[in-house]
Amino acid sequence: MLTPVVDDDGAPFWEYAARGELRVQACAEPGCGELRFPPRPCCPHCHSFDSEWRRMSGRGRIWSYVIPHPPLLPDYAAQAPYNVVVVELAEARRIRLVGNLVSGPDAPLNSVAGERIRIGARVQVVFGTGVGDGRDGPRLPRWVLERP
């Protein structure tokens, strides 16, 4: 399975994810405070280099999704068809995260049938390895339906 590429700007995101926290980078300049994702060194609104990481509720709505089908990378092909969702965060509608809709934190990618996915469905973040077979791996933000 592919693992995230961690750079200096995004490292705190993955450190918080390892603890089970969804945090988003925010401008720390007084009077700005804009949230931004993906993480970057400079605020695109006021151009300040001061930033902080704000904890999010982890709630959101499915903004878009796709069901990939083979041919895929071998580890993914074994779980196809599965979903990839784009989730709009509840408290930051301009922030959208990509992940998978699953039945639980360490469930396989194909644990939610594609016909159950709806644009606008409310979801909650969970953190799991994304491997689905008990192997260790980075804790990834994944999504479960608020109403299964």
Second form
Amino acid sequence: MLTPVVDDDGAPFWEYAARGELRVQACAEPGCGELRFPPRPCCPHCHSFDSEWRRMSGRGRIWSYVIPHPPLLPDYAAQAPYNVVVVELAEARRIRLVGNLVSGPDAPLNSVAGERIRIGARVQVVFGTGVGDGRDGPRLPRWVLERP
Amino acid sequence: MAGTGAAGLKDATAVVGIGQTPFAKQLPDSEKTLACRAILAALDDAGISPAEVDALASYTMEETDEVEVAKAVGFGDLSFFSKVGFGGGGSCATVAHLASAVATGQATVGVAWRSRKRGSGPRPWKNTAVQLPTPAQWTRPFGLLRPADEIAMLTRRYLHEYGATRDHLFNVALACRNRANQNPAAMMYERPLTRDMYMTSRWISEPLCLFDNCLETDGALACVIVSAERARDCRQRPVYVHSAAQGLPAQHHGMVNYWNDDPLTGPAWTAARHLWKQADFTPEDVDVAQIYDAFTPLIPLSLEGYGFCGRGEGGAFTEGGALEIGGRLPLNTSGGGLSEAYVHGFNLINEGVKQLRGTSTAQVPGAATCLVTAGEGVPTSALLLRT
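How about the form predicted together with its partner chain, since we already have the form predicted on its own?
The complete assembly is shown below, putting the previous chain first.
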């Protein structure tokens, strides 16, 4: 499986994920505090370079989804067709995260059938023990249905 | 002639030569050789010697650089060269950069080109090492790997939000295929498409099926830009660059544009505002359009962005044969990226020129205005061409 190619701006996200925390970058300037994603050096609203990583509730709704079919990279082809979702966070509708809807933290990418996925469905973040099948690599935020 | 300021570009330059190689899944020539063939064909079409060329423009994804092309083809001293980023978003900007250079006196004869061996070469998304960390770190580990997956995500949301259907996407694929069936140079010449073929084809990334995706192609194209004054003495009827624009919207994120306020109003909207502001005509006056079609849903998104219909109406716009010859807006009359060739949209530029010369294989009678666009979803560009 592909692991995140982390840049300086994104590194804190993955460090928090490794601890099982979903955190999003926010402006630390008093009176601003805007959330931003993907992370970047300064706030596009007030131009402050001070930022903090704010813990999210981990709740959200599915904004859109796709079901990729081969040709795909081998590790992904082996699980295809699987789903990829975009989740809009409950705290901030325009903070959207790409992820996978799965039946449990270490379940395969194809563990929830495409027919069961709906735009607008409520989801909750979970963290696997490692990439995809849970064997190795960084922990990715993944999503389970609030009402399976 | 051309002044400075907003009106400086309007009709100040013209496309006077176009050239192309054959299009196929596999061509024996290298990309460099194909580039040279297309460029020499375009200069021959214009009746201009390679030694007179002093400006070049292509895409950052073009593998053959200016130095190689200039020495192989025998150009003179170059005074302007430019490359435009973001893949297929750069196509029209190559012509726009040369038009600006010629209109402001930085150059006299410009050549834009794109050569590609995507048909026989590797799929670029398989090279995971060259992916930029942003935004790849937020998408690729989750299996959102290919451009088709990235656009399918926007498509699903578009269909959900506006009630557009797969039949609307089929209308796009069919219009392009019907035009390719009239074009002997097209890869899908003599290969008709039916609704049944479309609806039963294999998925690439649901909701996109095989026929929603462009063709993987080997081939190259080029065109020649000179001043309007010089154009009057060239072999071919001049096709004037009436207006040109690039577009990179605020808070945009490339092809995975899921993180701004309004992902369904993409770069087309930004480019269109500038394009129409500089133009003497409006969308209602466009006789024929060449709209970037790496994927069918880019057409309804672009129809909305460039103002041919209201927001959310792009799907319905495709109904009733609107995109066919004789329809409200004849589209991609060479077959486009979906059915002629996918050469990062450069074939759309040359087809726009053919329409305004009156030499298209699917000619729109009396066509005097043509919109050409580059890739929607990525930072983009567009041209208004006129006779």
